[in-house]
Each structure stands twice: as structure tokens, then as C-alpha cells.
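Take a look at this one chain, the form predicted alone, written out in C-alpha cells.
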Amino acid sequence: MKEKEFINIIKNTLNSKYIGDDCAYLEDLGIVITQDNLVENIHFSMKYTTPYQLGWKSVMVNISDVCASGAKPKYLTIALSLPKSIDTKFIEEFYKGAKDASKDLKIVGGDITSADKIFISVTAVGETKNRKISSRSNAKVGYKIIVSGEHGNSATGLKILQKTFSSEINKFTKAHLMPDAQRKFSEEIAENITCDYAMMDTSDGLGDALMQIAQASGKTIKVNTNDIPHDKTVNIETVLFGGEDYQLVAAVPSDILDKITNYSIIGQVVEGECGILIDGKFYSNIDDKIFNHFE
């Protein structure tokens, strides 16, 4: 059973219009809300992660989802399930990392309980006032595909950590252990755009985000890998499908581009079958290339 199949079953069972994007947009309340889980030895390992780094990343991945919606991140709650071996120093360092990553956001509550391994669940709330909220179904023919930052760094960092178990921080390992949500990129688009647009983060890989937008919008997304910003030591397969970069990818009209300060155009939305056209090769499905938590 694939992860996406579970999500589709949940969405169809609940008959919910809110499930499908990075955040649920509760227009009547003027907020977006999202929740993510991190499970020890699936999403992270304490062999190469410090409690501070874990706290940082736990909240940052949720802030990234709020940014992907176009909303302003405002509040967080954190629930922890912990084994008996965890000491008070872990708790202190974890929350220091979470606080530093949160910056002007407020951590307003949560829960704590016992478990046989570390389980973290974070909920983030974003404010939608004066912002145009995105949906992955809003890509239109002629829209440009733009991205923030470099891609493939986090997956490269993970390979280094798994090989060396070193605490040394470099560009790649920092991208994996302590990512930064792209708040300015999100803000510049959401506060200036007036039409519908699509935006996602690349937590499951740039290729996956492109496919999700293409399928939800019923369009073909055409990209040129030479235009994707990445370190030249990182191969294109990792750039497209490595995941956990927490950059943003958006499908927007050309007239918004002069309002954005740092971006790269990597392609455009064209008419055609749902899927992505990468360097002239068409993909209608990339499930075999992306990470699946149930395999």
C-alpha cells in the first residue's frame, strides 16, 4: 500500500475539501493549519542528530508548510512521546532549538507522554490576512515555474551523515539537520499576487512537488534541469528526487516576477497530459523515485 493511497482513502472517506494541500485553509477563521510527525529511525537518527538540531528541524518543517500556503506563520504546538532513557538535558536542548527556529512565532502548548522511541508531532497555524493563499490545483497554462534556493543539498547531507556519523556541519549536513523555511519568498509572492497560483515546499523532493502540482492542476509542467539551481557536485537524480530541502516551488504569472527578489525560473506550465516533462522526457508517475514511509 502506497502512502498516497492512504491519503486518498482518508480524503474520500471524510469527503473533505480541506485535505490535499500542504495546509488546510480555514477561510472562515482566517487561518491555515498543518501538522507533521517525525519518528525516530524513520525521519531522523540520534546517532547523528543533536537534541537542539532535532528541535529546530521539528518546527521548521511545519513552518515550511505554512510558507508553502502563502500564509504568515504565527503559532506552534509540540507533542512529544519519549522513551524512559530521555533525560532533562534532552528536553532543554530540544526546546532551545525549537525556540530559536521559531523566531517570532509563539510555541503555545502541546503534550508529552512515554513511548518506546522518540515521536514528535508539531502543529502550525498561519495567518492569512493580506495574503493570497495558494493551492497546488491553481497552475495555469503560461505560468512560470520558479524555485527558491538550491536543491539536492539535504539528501546529499543525509548520505554524508549516514556514512560518517560525524557531527561536522557543512553546507550539505546543515541543509539536512537545520533547514530554513523560505519565509521571504513566500511573503513576496503572497502579499503581491492578485490571481490564483500554486505553491508547495520540496520536502518530498522537487520532482514530487512538480508532479503534485501538475496532477492537481490537470496540466503538464515542463522543466529544464540545467536551470535548476544546485551544487555541481550533486547529481540531477538527487536534485529532483532527494527530498527534504524545504525550498519552495511555485507556478506564477510572469507579471509577479519583478516583485520577487531571489528566484530561479526552471520551466513553465503547458497544455497536455497530467505530468512533468523533464528535459524532453515525459513522466505521468514518479512513485518509484520518491520516498514512501510505508515501504
The other form holds:
There are 2 protein chains.
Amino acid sequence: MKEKEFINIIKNTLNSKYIGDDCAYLEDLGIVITQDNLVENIHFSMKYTTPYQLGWKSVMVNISDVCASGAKPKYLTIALSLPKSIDTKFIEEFYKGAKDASKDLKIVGGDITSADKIFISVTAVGETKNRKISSRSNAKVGYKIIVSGEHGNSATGLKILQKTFSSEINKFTKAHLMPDAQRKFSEEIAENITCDYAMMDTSDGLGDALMQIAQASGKTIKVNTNDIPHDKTVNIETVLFGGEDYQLVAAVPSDILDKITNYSIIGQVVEGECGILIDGKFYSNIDDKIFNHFE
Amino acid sequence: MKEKEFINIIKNTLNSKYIGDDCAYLEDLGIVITQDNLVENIHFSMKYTTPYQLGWKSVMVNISDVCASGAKPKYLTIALSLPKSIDTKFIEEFYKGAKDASKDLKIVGGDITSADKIFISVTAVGETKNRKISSRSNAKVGYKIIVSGEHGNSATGLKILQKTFSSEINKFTKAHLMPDAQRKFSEEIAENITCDYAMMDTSDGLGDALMQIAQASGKTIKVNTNDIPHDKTVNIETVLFGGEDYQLVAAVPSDILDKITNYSIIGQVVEGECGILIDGKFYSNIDDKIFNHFE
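Output the form predicted together with another copy of the chain next; the form predicted alone has already been displayed.
Next comes the full complex, and the chain you just saw is listed first.
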């Protein structure tokens, strides 16, 4: 897998302790930071997103990464590279969407240049004060695996959009075009938990997040798919591997659960080989099930 | 000018006090943050840059923005979107260049995705502790205009590269391919100055930086081109408007000058209409002299 190979080369070249989690935790500054690129016709298509929705989603995927760290999302910068054909209406709608998605976060800067396709890069900064910061390597035997909401809706929404080009917003297309970062779930855990814990967002799929936590923590994560909240019309393969739902998945001790308003227990961390045990079937890797940008 | 028009729309849509300087100053977190995009065949060409040089310059332009704020450059994130044809050697060389340019800064994260052209977005974070942070609106009558070094070399280097495709590194091509952010000049001012001051880097040209400071501060900036350090083979038009030298230009009171090791006084801030007075000729705008990505 080229993407993983590239990341290994970057880690080796930089010899950095920071590369690993979705956010880098800069303890001396009391912040986390994360940055993501969205590229036209790779991550989105203007055939089925409006500029407003694109602005919304561009910032939300980064806010979601900050939520995964447990930090409080505070600031955003947005760097846009745009074709010369883009008009002022696009810019206005994009930033309206970005602003609405940001809610109490502030968009404080960025860049604007030209390009032949739309390139969007967003950086989000979170404050770590009064929050316990997660790491995917922190899952411990006995911890419960919990998720913040339904999985599989975004991938289902994308299929609908690709088939119909309809602008109709329903539960599935909304999950794909205008996801909501799980700020409350993140805040309730990070403000109340006192021990180390693991948390990720499910941007690359629930199965991938579980595998990442299992591998980084050196444990087996056991999951029962019946317990994963999902729409009954969506098949389990999509629920597990669909991606882009921007829900959170966490490995936490049971005693934190009464501080969380909404969650579903889908499994637990057990002793064993690195990997995930789904409905009794063990996977030491799921590379063939994950979308890879470089293949 | 479309770029300025877009920025005005963004300012109006966001109604944000932060948009204006190269870095956003986040006082509550004690940091500044800046983000820039570099797009293949717009900002650079693989015809005359190596992956190592590209990595170097990509981070340096952002370090330069942090230096312009007066903050201490600390952390970087790099988000790369790359064609599928890119090999591991490119990644390794790019990150070696980025690491060498970073010196004591740490590269702590980012993203890697595919694209059909190379798209690079870098975010830099600086710490504001024990530093006085600049603003381009802070120039006051009587302040001296000082610069950190020679102007016009980078634009001259680009012309040489475009003509010769030579990989020979001389003073001019080095200025273009591997600029050096002026950390020491920035540090000496920001750690010692006690009053408000203006500082910018000259990424978009010395003339543009002077105009931005003049307009934001509501003053006239008077400059004598004989005093601008430059190679004698480079014409004054290129010295003033060439861009990408990544030197610093500051408007500061005279009493700080004995704290700065290397500087040249090129002019001063005087009462008068917003604009720049170059060798006795007044300009209220220089839009026709500046490269605009959207035209």
C-alpha cells in the first residue's frame, strides 16, 4: 500500500514522535493541530456538492480530528487554490458553509491562489486545557469500545448521489455532504476521564479506526456488528468499511460511561494478537477493504 | 483584481478581525498561525526544482511568515497531494529538504493524498512568549523603514532558471530555490522592542510590502532606492517588485536599531496620503506591477 509506505518514509526521514495520531499534541503550547487536504474529483465532485456544502464539510473533517484528540476545537485556517473560472458567488457560499459548520470556532486566516482544479487545505487547532488528550495507542484490556452514532450512512449517501445527482437532502446524503463532528461526545469524555484512553474519528471507516487502535495498542478489539448503530437498510460491509461518517470511536473504561449522554457499546479490548475480532472472525489486517488514494 | 476581491468577500462573510496580517495572532493560546498553498506549475515547476529544494522552500515560506509576525517559529504541518507517478525517492528527498530548512522547528503532522498535480499546503505555528507581535497597521510617523537583506535576487534567479534549466546554484538561483527566512532579524526586533511596530516579509515583493504597511497604517512611506541593498546587476524594477526574496521589512523607531546586527535603512514613515513615495514619485497603488494569480 503506497500511502502507508509513504507515511513510513516520512516517519523515518523526520524521526518524529508526533506522526501517528490524527492530531499532533504540542504539549508546550497546550494545543493540538491537524491539517487535511481535499482535492476535486478525488475527495469530492462539484457534480454533487454545492459550494456551501463543500465549505461545511472541508472544515468539519478537521474539527472532527480535533474532537478525536479530546481537545476543544478553537481555530481554523483555510487555504484554497481555485481555477480561474471560479466566481465570487462560489467564494461567498463556500465561506458561509465553512462559517456555519465552525459554529463557535473562529476562521482566522489562510491563503488563496489559483490552480486548475479545486484544492482545499484546512488546519484546525484545539485547546488542551482541562481536557485529557487521547492516543490511539492507549487501549487497555477490559476497556469498552463505544461509538457516538450510526455508521454506513455517508457511504450510502455517496452511492445515492452518484446514481441520482439529486440535490435532495435525506439522512444519507446529509451524512455525506454535511457531516457533524461529535463535539459533545468528545467533550464529555475528555473533560471527565482521568486515565489514558484511545479515540479516533471514523473518517476512513469504523473497521479501519478499530484496526488502527488495535495495532497501535498491541491488543485485540472484539466487536459484535449487531451492536453497531446503523440504518437497517445498510449492509454490514458498508457499516464497517464505508468511511466518512465522522463519528467517534473510543476505547474507555466502564466508569466513564455515566458521563456520556449518547453512546453505544459495540465491543471491548481483549488480550491477544494485534487485530480485530468481528463476530468471531479475526482480521490481522483489512488493507484490501480500505479505499487507498494511491492505488 | 480578483485575488483582492476574493479576500474582501472572505473578510465580509467571516466578519473576522484576524484576516489581515500574514499570520493570525491567537492571543489566548499564545501562538501565531499561518498557512500557504504551493501549486505545481503556478508556484513552482519540477523543470527547475529538485524535490529536496521544493521541500526546503515549502516550509521556508511559512517560517518566513512567522518571522514577519515576530513570533518564534516552532512547529509545522505539511499536507501533500501528489500524482500517482510520484515515487518514494521524491517523498524522501522532499522531507529531507523540509527537515533541513526547519532546523529547530518540528514537523509534527499533516496529510498525504493523491491529486493530478503536486499540491503542497504547509501550516506554521509560532510561539509569542517574550516576543512583541507585529502588525502591518502599526507604522508611525518618524519610524525608520529597514530591511534585512538584498532584494531582487530571487526574481533574477527565476529568470536564469527559466532560460537555462541549469541546476547550477549561484546567489540568484539559491535565493529563488532555497530562500532563508530571516529568523535572527525577527528575533532581535521582537525580543527587544517595547512599542508597536510593523513587519512583513517581502514574499510578494518589497514594493507590495511597503504599500501594504502604508495602506494599513494610513501613512506615506518614503523610500530611496539607492539605499535598498541589491546586486548591482539587478534593475530597480526587479528589486522593488520581483518578489519571493523572503527578506523582512519593518517600520520601527530608531532606538531599536542598536539591537539589530544586520539591517539597512531604506526610508521612513511620513505624514501624508496612504501610499509609497519612491525616489520622489508617489504611488497610491501598484496593482499593475504585482503578479496576480487570478489574472
